[in-house]
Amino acid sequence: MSSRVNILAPDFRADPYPVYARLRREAPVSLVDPVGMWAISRYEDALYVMKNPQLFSSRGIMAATEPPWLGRTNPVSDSLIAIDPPRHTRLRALVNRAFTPAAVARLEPFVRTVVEELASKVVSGNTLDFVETFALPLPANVIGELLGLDVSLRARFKQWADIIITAATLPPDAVELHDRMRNTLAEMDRYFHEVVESRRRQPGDDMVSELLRAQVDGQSLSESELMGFFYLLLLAGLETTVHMLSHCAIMLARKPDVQARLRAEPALIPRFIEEVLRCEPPVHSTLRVTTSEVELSGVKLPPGTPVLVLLASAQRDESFCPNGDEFSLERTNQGNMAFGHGIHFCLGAPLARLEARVALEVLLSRSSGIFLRQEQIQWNLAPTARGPVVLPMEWKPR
């Protein structure tokens, strides 16, 4: 390609997929702006990176979570997403003790209750912001319930997540924004430390208490590891689920035939969710750093090279998914990387799928038509996640 792609440029954020297609054809491993990382756009290369953590370290995520101006540790840098084996293996085993399929399944009645309440506001025939009215409060309430957090603070979760996820995009001279980021981290630290101390004094039936009890080979989670998990759950459980629900809503509004089919055949809703995750993954990319010289698609990358794995491009790669730019309910592709792959496959994937399934079951059963009321969508600015900032919609009741 003749010039570098800027992955935060407004025109790119509005529709990155033609650019991804050109990258796959012409420059499958290429430098991109604004942070000068090497972007990996083909499925085969992306899968190789994700399957080989010994060659592509997750410590590369620190470039985004701990910019030089931060001047302190970001707990996300001490979480599962940003560490390698053998420490990752131990930490994942500990967290698995609390984040079991049975624990997720037990949440379905609560999820359905929240969805029913929110759906009564959404399916009204009025134009509303779907993000604010539904896509945000659903996962915020679920995370709050999961961790046993104060209901009054749940509205602030998204503010915290938004600030943390934009750390890598803040310019070095944005002093006021830097202060806001540091103040946010300090506020979150205080709150989560108070939660941990409260559960130590009085354990409850929640994930915080389970994490404090969890042990593997006589070892428990350290204080910094607990903080890292809470921060990661806030980002992964909230930010990505908000985007996933929003992408589902956009796809339904743009495809009335799919709306009608899902109302007639609700058993197809899980398949719809998987195809949305393939076409419009909430996590567009993930970061790695090479540990030794590696060659991908004919390009040699020296040790210490920052790598941006373009998951959203890989999942539309023709070699993996024929006619990958087209949405189809008939697909049965295996290998969807929307929730990662290998040792870093997202622990919260079953919970996110549960939330989306219950949400669509209820919303589709109550609505007769779903409409976008603003074709030009304003997208967030983040190097790894893509979703609408606001989403004006109309859901007509039956």
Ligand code: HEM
Given for the second form:
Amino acid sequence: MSSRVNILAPDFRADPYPVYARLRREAPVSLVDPVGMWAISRYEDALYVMKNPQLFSSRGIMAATEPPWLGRTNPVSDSLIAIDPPRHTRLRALVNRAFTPAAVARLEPFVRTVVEELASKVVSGNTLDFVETFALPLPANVIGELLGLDVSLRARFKQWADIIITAATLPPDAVELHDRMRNTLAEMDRYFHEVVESRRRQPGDDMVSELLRAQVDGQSLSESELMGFFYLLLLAGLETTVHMLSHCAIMLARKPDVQARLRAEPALIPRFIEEVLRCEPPVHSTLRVTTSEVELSGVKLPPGTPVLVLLASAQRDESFCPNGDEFSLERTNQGNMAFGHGIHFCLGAPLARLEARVALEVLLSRSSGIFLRQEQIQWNLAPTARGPVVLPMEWKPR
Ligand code: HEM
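We have the form predicted on its own; now please give the form predicted together with protoporphyrin IX containing FE (HEM).
Okay, now the whole complex, with that chain kicking things off.
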């Protein structure tokens, strides 16, 4: 390929898939801008990276979340997602104690109540921003409930998450933005400390109390590990789910035949969600750094090389999924990487799937037609997650 791809260029953000296809064909391991990382676009190579944490360290995520100008520790940089075994193994076992499938299943009635309430506003026949009225408040409420956080703060979550997610892309001379980032981290620190203190004084049956009780081999989570986990849940669990719900809504609006089929056969909703996650994964890529010299698709990468694993490209690779650019409800989608693969496989996958299933069951049963009211979608600018910033839509009531 002649020129380097810029993964933050607006044209690329609007439709990255032709570029991914070209990369897979012509340059499966190649340098991309803006930060000069090596992009891995083929399924087989992506799987190899995700399966071999001893060769591809998750400290690559730390480099992106803790630039030198920050002048302090960003708790995300030392959280589950950014560390390697053996620390990762211990920490994951501890948080698994609190984040069990049974704990997630217990949330279904709460999720349904929130969905019903939000759906009454959305399915109105009026043009509304779907992100603001549904896709954001649903996961914000669910994470708030999960952590037992104050309801009044839920609107702040997205602001917090939006600000701290920009750490990787702020220019070194953007002094005002650096200050804003530091102030946000201080505000989050204060709030999370208060939550922990109140649960220590009065434990309940929320996840924070469960995390405080969790022990593996006589060890529990340290204060900083607990903080790191809170930050991570907010970052990993909010924006991703917002984008997933938005991508589902866009796909339904663009495919009236699929809408009709799902209304007639709601049992197909989970399959629809998996296919949307394959075609439009909210996490387009994740980061790693090589620990020793490795060779991928004939390209030698020295130790310390930052690697961008293009999950969204891998899932459309012909060798993995024939006609990968086409959406099809007939696929079974074994081996998707939308939630990652291997030791860092998404802890929140059952929760995200639950939220999407309940949301679509309710929204589809209440509506008779779904329409995008702005064909040109405005995409977010972030190196790893991809989704619309606003989504004017009309959901016609039955
Ligand atoms: C559709 C929504 C979601 C998507 C697409 C998604 C995607 C991912 C991916 C790709 C990874 C692996 C990253 C890597 O290996 O570098 C991951 C990890 C993780 N996700 Fe999710 N996620 C979603 C929702 C959630 C939710 C709702 C939560 C929690 C409330 C969550 C919590 C986590 C955590 C804690 C990890 C780190 C696991 C570890 O490092 O062991 N995610 N997620």
